[in-house]
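Presented as structure tokens, the chain that follows is alone, the form predicted on its own.
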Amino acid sequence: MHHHSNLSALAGATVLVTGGAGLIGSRLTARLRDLGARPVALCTMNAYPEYVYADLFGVHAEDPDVVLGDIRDTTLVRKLVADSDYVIHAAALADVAACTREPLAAIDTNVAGTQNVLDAVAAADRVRRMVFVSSASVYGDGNPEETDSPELLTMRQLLESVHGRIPPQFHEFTRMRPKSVYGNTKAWGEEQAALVLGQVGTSYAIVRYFSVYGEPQTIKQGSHSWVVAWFAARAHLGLPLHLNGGGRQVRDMVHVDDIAEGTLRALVSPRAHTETVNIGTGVPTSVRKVAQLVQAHYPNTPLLETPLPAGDPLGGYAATRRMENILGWKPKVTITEGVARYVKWLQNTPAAAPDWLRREPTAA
């Protein structure tokens, strides 16, 4: 099952990441080093408050492999790409109530951002591989009538009629039905990054990353998708844990570990060359049973019901097949193990559950 191997191909290698100062871009640069690669995190570091970077990501601007700047900045991009040997395109305004409250902000980064990275790809000698992050928001709330016959559609019926919704289960081969800007952004950069570096013959992967979370994620105001780290949060300050619509819905919960081990697979596999690949464990998990994971570390934590919001994806999980043929890999951490992981973190970070969520409304 594992090729270790292909890993090693990083050795000695410079890989740019483009928004390598977030959650995941500081993991996939503390794995690279591990690895003996030259990472360069290219980001605008302006997502969270520099605290943020610096204490619990552990980035500072003024490292040497810390580039400050914007991915929409041509002269710059240019010039990492053509020193780069790979190249990890992870930046992205990717919080999904932003880009819907701003969607201009959204096709500025992007998909303009994105398109400016593609072009310095195309342009690029060195390049041996690109790997396009992407998200399971590009399915939207799946299409089960597009793959089900008519017998499995009535099965299917009879099986919501007694238990409520089946969550879809999301295959890399079904049609892209974005139902946010987000979403949408990625999917167009999924058939972009096909187009240009096809045209060139640059070698690409796409990946696409179901629900990360895992330590030291922490949570924004205004923003209520990180489930684990905005109920942990929450029972930490005492505070009840809000379940909207009950809790039903699903999400496939992919530790940041496994995430940054997945895209790096991608970016050596010799069978990642031009594929796209789930990132996800394959694993059905409804925010109930988050908040009860949670609840479990916080025995006195009430779980409150609250009303659906509008937009909320209803969700589905992996298929992960694909990712296993191609990879030669499977997520190893549980979201039982995770969330432990996590709510230890936190317990030796407490700094991580910020003083405002006290003070918040309602929250996630």
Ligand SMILES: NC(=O)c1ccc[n+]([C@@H]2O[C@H](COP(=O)([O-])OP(=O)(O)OC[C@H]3O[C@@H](n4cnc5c(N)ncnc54)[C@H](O)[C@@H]3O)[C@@H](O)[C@H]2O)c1
The other form holds:
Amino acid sequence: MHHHSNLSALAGATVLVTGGAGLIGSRLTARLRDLGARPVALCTMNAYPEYVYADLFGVHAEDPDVVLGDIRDTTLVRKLVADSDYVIHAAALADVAACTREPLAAIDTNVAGTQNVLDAVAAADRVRRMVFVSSASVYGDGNPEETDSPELLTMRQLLESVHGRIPPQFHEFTRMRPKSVYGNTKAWGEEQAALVLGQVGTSYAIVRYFSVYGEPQTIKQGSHSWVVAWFAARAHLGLPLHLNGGGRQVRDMVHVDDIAEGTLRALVSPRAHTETVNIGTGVPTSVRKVAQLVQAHYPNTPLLETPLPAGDPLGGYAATRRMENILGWKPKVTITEGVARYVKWLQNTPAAAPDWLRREPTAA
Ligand SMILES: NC(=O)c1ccc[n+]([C@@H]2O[C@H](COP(=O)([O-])OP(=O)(O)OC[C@H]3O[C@@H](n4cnc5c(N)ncnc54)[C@H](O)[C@@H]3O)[C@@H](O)[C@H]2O)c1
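Can you swap the form predicted on its own for the form predicted together with this ligand?
What follows is the whole complex; the chain from before opens it.
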């Protein structure tokens, strides 16, 4: 089957990207500009120190297509949405650990802020579609009993008894079972988008990102989520890489270029109307494998096994058939290529390996 990408529909269109100055938002707006669209980035720009936005992401509060503001500002959001042909809602308190530490802050932005965006989109005549950015965290640890056939389940149990844990594959039709405040806010956002926009008949699509990585991703203090950026920065500073629980956890590592492409396809593909799609590679990658790929570029880096912290999910990987059918596309960048690109960028961008890393409690 031949799939036309429909991305040409974006030429000349005004696209509001909430969180548009962040890692993913800045990649989305860059790609939108290449496609001849007019992106507008609404962002508080407070998830990183200023140099990260300016020097690493290339975004400045004074840029003509940046609006420094908050998604909870009803008047501002109404005005920006009313002037938009499409909306990508990517603003969030996006750090899992920060959401756990400050649940009310997570609810403020990810729940109340999302409601404000949804109200504005529902009230606007001009918006052709909204994409809600969700996360694989809505799956939690998954539920193999629900997704696997009895035959597959028996085979899985046999394989597990021989090889240890077999990572689960997360399908879009599985019941959501978030295991974090962050995941809970994303699950709510998905259901609320369907409820509010379904009622007024405004088109929407939901994208569930797996583990996003790639330049210019930069670690946040107090967060341990972003394993490629984290390991590369530590190796760059000559620090050992810690493998919690031996690094057996798996992630589905998706490059930020692929995230941007998949999101824009969800924005315009006719088949994505009211759909929920994973954006993942369909390849499980262990944390140990990521460490080894980084180590290949910094051969003197030791790998140290450390205990598995409570609550660190063992993880799973994306089922991709629905994404391939609906978007007519799948991610292109392999983890080996993506790590090589990241390391090359880091070597040219030393500010991305911040000095506070040496003073972290886990620095040794
Ligand atoms: N990075 C990942 O691995 C990943 C995985 C799954 C989903 N996501 C989702 O993708 C989206 C983008 O994530 P990212 O990795 O680019 O994170 P990011 O922190 O780089 O970008 C998010 C941006 O939103 C802004 N923001 C926060 N609260 C706001 C508010 N109230 N009003 C306006 N702007 C606000 C922040 O200042 C930040 O610049 C988020 O919704 C996140 O939950 C990310």
